[in-house]
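Take a look at this single chain in structure tokens; it is the form predicted alone.
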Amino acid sequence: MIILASDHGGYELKEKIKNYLAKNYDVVDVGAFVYDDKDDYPKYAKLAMQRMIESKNARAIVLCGSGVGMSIICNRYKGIYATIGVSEEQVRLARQHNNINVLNLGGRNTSFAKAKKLIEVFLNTDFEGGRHTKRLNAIDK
């Protein structure tokens, strides 16, 4: 299951991803539903995250105006990785080394055929595990 979400500045991106998505995988859309610019990126994080600990081994995207705001408020959740999708380089390492289960995209900086490429190697790349998952236990604790 891949959870979406987004304020009104990843809107957009976030409509055009749903429906790349909706060809190959189970998508759930936690809003916006309608392009406001009066509603904020909080609500959706956390509408996103709550999904997130509900389900089990579920990833999500999830975007504002730059990708900054939804990150912070994702990764104030225990067992919640987020990062913003910047490079597929900076995006392989983080799920290989990170194990980030949430990929941050900015709608006003990102355009859609590199969200395409962002995120088929965040859902395309394994955790190593090993030394990593030491590191991100301490996280947790």
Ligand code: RB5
Contents of the next structure:
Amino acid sequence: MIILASDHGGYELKEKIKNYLAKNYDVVDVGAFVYDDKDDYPKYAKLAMQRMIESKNARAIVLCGSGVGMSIICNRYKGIYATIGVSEEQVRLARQHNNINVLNLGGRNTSFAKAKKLIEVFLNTDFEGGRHTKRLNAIDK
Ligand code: RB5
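Starting from the form predicted alone above, please write out the structure of the form predicted in complex with the ligand.
Now the complete complex, all chains and molecules, led by this one.
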């Protein structure tokens, strides 16, 4: 399952990502469902993270204008490892070493073409485990 969420800053890109992923994945969109420039990103981050915690082995793609506000909130939930996607190499390492389960994207700084590349890496790269597991356990403690 892939959970999607955005505020207005990420809304347009989220909608494109939803249509793209829905062809091959079970996608759950927790909002926003309309563009409203008065909505606030904490509401949608919370909805997405609640859904993540209920769902085993889910991944989430959570967007705002910059990706920053959403990543701050997602990382406050235990068991969530979130980062803003910057490059394919950075997202690859974030999966292999940090086991990220949430990819944050900035709707105002990420083209759809780039988002698709980052998402492919996010969804198709495995965590390496080993020495990295010990480090993640240290974070959780
Ligand atoms: C909304 O204007 C904007 O602040 C929000 O989408 C996000 O970028 C916050 O980090």
